[in-house]
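Next up: just one chain, as structure tokens, the form predicted on its own.
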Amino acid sequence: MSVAARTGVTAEQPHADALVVFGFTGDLAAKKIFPALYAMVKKGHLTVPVIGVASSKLGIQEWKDRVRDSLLHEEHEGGIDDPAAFDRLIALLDYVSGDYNDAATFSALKAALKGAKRPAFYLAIPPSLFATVIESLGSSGLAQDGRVIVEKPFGRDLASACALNAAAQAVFPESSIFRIDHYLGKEAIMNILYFRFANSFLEPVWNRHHIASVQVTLAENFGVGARGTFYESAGCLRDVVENHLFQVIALLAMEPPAYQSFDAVHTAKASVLRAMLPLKPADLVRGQYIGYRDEKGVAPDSDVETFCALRLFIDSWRWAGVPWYVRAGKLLPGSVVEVQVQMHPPPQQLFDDSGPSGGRANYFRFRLQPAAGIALAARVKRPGKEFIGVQRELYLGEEEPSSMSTYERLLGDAMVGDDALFTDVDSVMAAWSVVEPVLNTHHPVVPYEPGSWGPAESDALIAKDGGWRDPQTDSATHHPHGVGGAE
């Protein structure tokens, strides 16, 4: 889809003339935002002032050093490979310190903006402060003709999401509210949309008549670390399932957009989320890795889940009766995100090993992290007289990694007013409606060993559909040369 084809977004859309980053001294800014800004400057995509806002009282050299240190950190592989670009970034930056509840902070911000008419305000701050900052932007007069970029999570349940949305829309028009789900900016996620609708062979089989079940796994091989306090307020279901993984499911399950526009994509995705049946306690298994309660900021009797597995149904013509299984968790065997779409076996067992009793039927596999790839598993005959086969994967791997990071892409889009890769309000509310019944009414967490695939109770959830298909955690084993074993 071209930019011109996106309803509401044209080449004439006014570019923001300043970027304000609330939470300038936070972990997100250091790990993701500063590297993205540096990359944008290197490519000539960022030439407007950037003002950081935070409560920390930092001198000029202190906040400059903070930016430099983030780019030199081992997590940012490129380092500072273009000193001139780094100098240009520093020249664009300014910093305002103050309390988000103090009107003086916003007066100082107005002075720092030096008459900018269309600033973009990025809220990389705790969700509890979103409404406070948005309301202050409105009362200070800074919001006029501006845009607000809100980090996930957008609310922590349906009621808080509705309240936050009302607060945002009281200050900004809907077209100026950008709700970030950074998953939507990932190359592999965008490829799901392209693969589904740029290839004609998929559509005839992409329905309940040919697909038996779908599994989505998001695994992380690390714990909560220093984020214990945050995790106590969120948990796995709120942190990655209701937003990231539901967006993946929406792309996989959506109907073809009615016309060439990302507005039509948003509508189709929201329709999937509205068609999801609300979860029941029996559809959800909650786990907690052993040792979580010893983490800093975690209650000694915490019932917060670090793992969850759930069974979903989409009540639509295409997907009626097809179970969608989702699991996500921390301290699992590896860090990997993968979707497996299981097909029905052939209707007649012409060969002894090709029917329901002959092993696993064909499937599609979407590897989303760490390296993107798409595989189709098909049976082929083994050499010899007998008609006995083996299942092999036809694998299309990522030929070269994207040169643009997720946050570089999303911040750049927000600066030009392009909402194609952002979450619309209908999808946000529909997703919360699905999980709302189990946010407070659920079974207690079940402990699981670090390094395992979660509690055994999650196996019972999916037992009748063949069990979980554990992703291989070493991406190098996933047939980078095109064909490999899949049995």
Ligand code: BG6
Contents of the next structure:
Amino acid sequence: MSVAARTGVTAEQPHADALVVFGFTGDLAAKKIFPALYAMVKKGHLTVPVIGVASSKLGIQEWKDRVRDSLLHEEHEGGIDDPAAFDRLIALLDYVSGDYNDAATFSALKAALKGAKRPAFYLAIPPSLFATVIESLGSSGLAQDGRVIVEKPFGRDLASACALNAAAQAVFPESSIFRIDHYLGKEAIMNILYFRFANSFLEPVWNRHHIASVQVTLAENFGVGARGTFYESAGCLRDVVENHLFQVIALLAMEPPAYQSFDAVHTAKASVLRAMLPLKPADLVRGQYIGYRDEKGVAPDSDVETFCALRLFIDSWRWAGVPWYVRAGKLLPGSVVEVQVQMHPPPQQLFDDSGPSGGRANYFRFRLQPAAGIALAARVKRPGKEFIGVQRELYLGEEEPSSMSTYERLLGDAMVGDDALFTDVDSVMAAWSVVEPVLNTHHPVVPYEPGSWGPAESDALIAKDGGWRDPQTDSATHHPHGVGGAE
Ligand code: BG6
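I've shown you the form predicted on its own. Could you give me the structure of the form predicted together with the ligand?
Below, the chain from earlier opens the complete complex, with every other chain and molecule after it.
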């Protein structure tokens, strides 16, 4: 897609002249937003005032220290490697404290904005507060010519998503509402779109005639930590599946965009999500790691899932009958996000180890995290008299790691009014429609051991399609020079 298509119409999309971060003292701000702001300042991409808003009453030195501490935190590689940039960031910052339900907070914010005309309001706050803050932005007169950037989850079911959408559209025009799904800002996920439509060899095989099944894994080797209260209101399906992984599936399964614009990409993605059949309880396995109920903020009898596995079908011409298996969870054996697209075996059993009852057939593997890579597995003969082979991977690895974090990219895009990498309202609603039938009607959670791949029931779900492929084992075998053995 051309750069022009990606960046939209800049003349009509002026740069925001201030950034307001609601939830300034929260976890997300500390972990992702401050590092993103610092990186933007370092590159000269952020020169407008930034105003933090939160309920905690903090003195000037206290909030400045918070920003510094978060940048120096061990999770943020690089620390403060450019003290002058850090000073510039601090000089741009201001802080307003107050209750989000109190009109005085918005009057104080207005004063701190010092006449800025086109602020971008970023809501890094609990989802239950989105509508309250948006309505107050409207009633205080701050929303005019502004933009709002809303974190996920956008609603907690179809009805609440519709209500939130109505609240947002009552205050901001649709073109000024930016719904973040940070997975869309990841290089490896942007590359799915590029890889699919910048190459011609894929299209002839990218359909039900050649593809037998697809599996997507999002595994994390940590638990819910300090986010127990939030997690209790979400669970795995709402937290990462109906948004992050459905967006990945939409990019993999979409038809070519009908014309050269990200509008057409959004439309094509929404169409795939609309074609997904609504889930039935039998398509979903819910698990909960042993020990979750002892986490802070978690109910002692919680039925919230920390793992889920599902089987999806996309009822379209291209994908009819192809099962899409998805699993995600906390406290699994590793932290990895990967897609494997399994092709049909050759129709004839010419060799013992290939064909309908031979070894594993060709597959594509998209490694999305931690590193980015794409592999195509093919069988080749082993040296010797016998016609016996091995599966090898042609591997395209990341040449150089991205120098831009997802939040740096997405906040920067929202500031200039580029919505290419944001989710559009049709996709959001279509995704909720798919999961809606199982949000409340489902089997109880099945406990699983921390460090395992979740409950055994998830294996049964995919048994007829060869079982789950362990992303860690498979990916460890690629060769640094581009060709590796997979089994
Ligand atoms: C967030 C979820 O949206 O995505 C978290 O709320 C999850 O629970 C995170 O850990 C995963 O994102 P990433 O970029 O670390 O893969």
